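Form predicted on its own, single chain, as structure tokens, below.
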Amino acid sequence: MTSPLRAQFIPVEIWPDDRGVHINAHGGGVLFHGGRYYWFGEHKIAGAAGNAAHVGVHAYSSTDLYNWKDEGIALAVSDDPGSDIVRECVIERPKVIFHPGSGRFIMWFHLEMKGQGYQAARVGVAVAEQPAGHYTFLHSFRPNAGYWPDNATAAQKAALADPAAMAALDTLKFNGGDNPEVPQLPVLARDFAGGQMARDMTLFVDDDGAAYHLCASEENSTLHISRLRDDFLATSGRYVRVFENRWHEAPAVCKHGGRYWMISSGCTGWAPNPARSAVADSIWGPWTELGNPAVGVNPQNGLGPEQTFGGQSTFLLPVQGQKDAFIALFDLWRPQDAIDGRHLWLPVRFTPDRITVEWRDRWDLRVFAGAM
């Protein structure tokens, strides 16, 4: 079956690919390369089982952002029980960037090991010679092992010299949500040797070609921003902590007007919450929180800014060939039937001190020219 061509975005409705099948690319990101957009996301299956990875990362391509061709599975899970990406592991929020020096495409994703819940908190890295793949899994790790962040305090470093405190902390488990215990504990020092936790994540490539990894870390309490190595295959050891004990996840970042803008969310699992936004003059910060960027109400579920239309941020997409045009990508998760998750794409507006995402029932790219 061939899907009829689309000429607009219709948020949260079924979005058919070229075969007429709902696009299966959740928690994703978009790469523009060679005149085409490539959308990568988690391939879900039906039911609650779909929250784990049974297939891998799906890829689609488009020239107009409305109509998407199924490019197949870019990164497949493994049937080898010894593989980090064995079937039924957790692969979330895949992002792909291009490395000009090698001509290769580099995929990063949040990885949890099969049967371990969300305790592993690792990143996975895979590479391909073509944008849609197939990608070859290279390794997984926790970032920045053996390095302190640029803004670590003397007290945070000193905690490493207390073996009893480190051993006690190793026995504690946290649920990933906002709680009063984590800020009182030396989590940064606990993870110094083995690498820092890395959950919800994104990648960003700056104008100078430097690439960065942003993720929820320290039991989700604090966001880490790390520069990647020049080959984009690992972190470099330089990183900062931002939004300390503010419980940000689902980061999405872009650059506009010479400044860095971020949309993120609170830590409430699959349940929606008020989106957050922030701005900085440097990727390293300081970052200034700006409040909730969402405006309006999703008429399909009656949810407005207090629950971000029912969605959660995943990516800020620059529209090629249009000045100052960005699209905010959100996922409307349906964890009881993961394959039915919906894609919520909305236009972004900037003012000198705010980033805004306003609900629209239907819209197209003419909005950036003021035609809608």
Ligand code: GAL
Given for the second form:
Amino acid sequence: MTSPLRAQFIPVEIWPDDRGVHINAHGGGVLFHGGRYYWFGEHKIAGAAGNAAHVGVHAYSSTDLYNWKDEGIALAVSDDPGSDIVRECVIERPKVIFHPGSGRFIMWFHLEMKGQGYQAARVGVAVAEQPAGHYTFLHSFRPNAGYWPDNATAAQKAALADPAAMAALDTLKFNGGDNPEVPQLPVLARDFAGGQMARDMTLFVDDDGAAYHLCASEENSTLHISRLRDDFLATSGRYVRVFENRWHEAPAVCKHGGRYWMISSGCTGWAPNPARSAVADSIWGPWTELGNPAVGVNPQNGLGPEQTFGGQSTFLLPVQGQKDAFIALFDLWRPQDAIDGRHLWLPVRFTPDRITVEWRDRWDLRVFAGAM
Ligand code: GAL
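In place of the form predicted on its own, output the structure of the form predicted in complex with the named molecule.
After this comes the whole thing, all chains and molecules, with the earlier chain placed first.
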């Protein structure tokens, strides 16, 4: 059955695709190419089992952002037990960018190996000739193996040669969230040779064509921003540490008014927490934190800024043809029944010193012309 055309965003409600099925693209991102938007996200299945990847990355396309056509599975999990992306691995927060030099579409995602919890902390990369796929898995790795970040301190580097400092790491039991132990330990040095941890992530392509990977690293304590290689298939070795020991997750980035703006979350797993925002004159920083961008209350669950309406950021989407119009994409996770996770899209408003995202029960793109 074909769904009636939609002309509004209705945050958190079921969002039917062209077949009338709730859009199954969580932790997603959107690419605009050839006059169409392509939305990529985690395909979830029912129940708590749905938090692992049983199917892969789902793609949808649209010309108006309200009505989405099911383009099928862009990247499928593998049946080969030796594959990094074997069924029941974890594939999260897929993002796709276009590589003009090769004319190919490059997908990056956070990858956890089957049966290993969140310990692998890797990135996966897949490539396609067409925007909606099919994508071929290329490789997975931990970024920047053998490189120090530009802003590493002498003490951080010296830890590598200090057996006592490195031995202290053996006591580290990561609890999945904010904790006081990690900042005391030489986690950066520990991962120098094998590559830095990469969990929640996004990609960003700047006006000059340079692409960047932003991710929660160092046991989630500190964000890493890495320049991609010119072929966009790996990190280049040039990176910085930002928001040191601030436990930022779910980074989403855009460029507006010549500055870089970020919305992110704290580190509390699937449970919502207060959103964060920051601005910088260079992607490399320094980044200035601006506080919680959320305004208002979601009447469906009574949650306001203190829990980001029940959501967690995933992407900042530039609206084509409308100057300075951006949509903030959040997920309202339902970890007990992952497939029922909801999409929460809200318009972004900029003032010279702030980025805000105000709750709306329903809205449409005329909001950017000041009509709503
Ligand atoms: C969240 C993260 C999600 C997912 C989840 C697992 O903090 O943003 O992408 O990794 O933890 O608990």
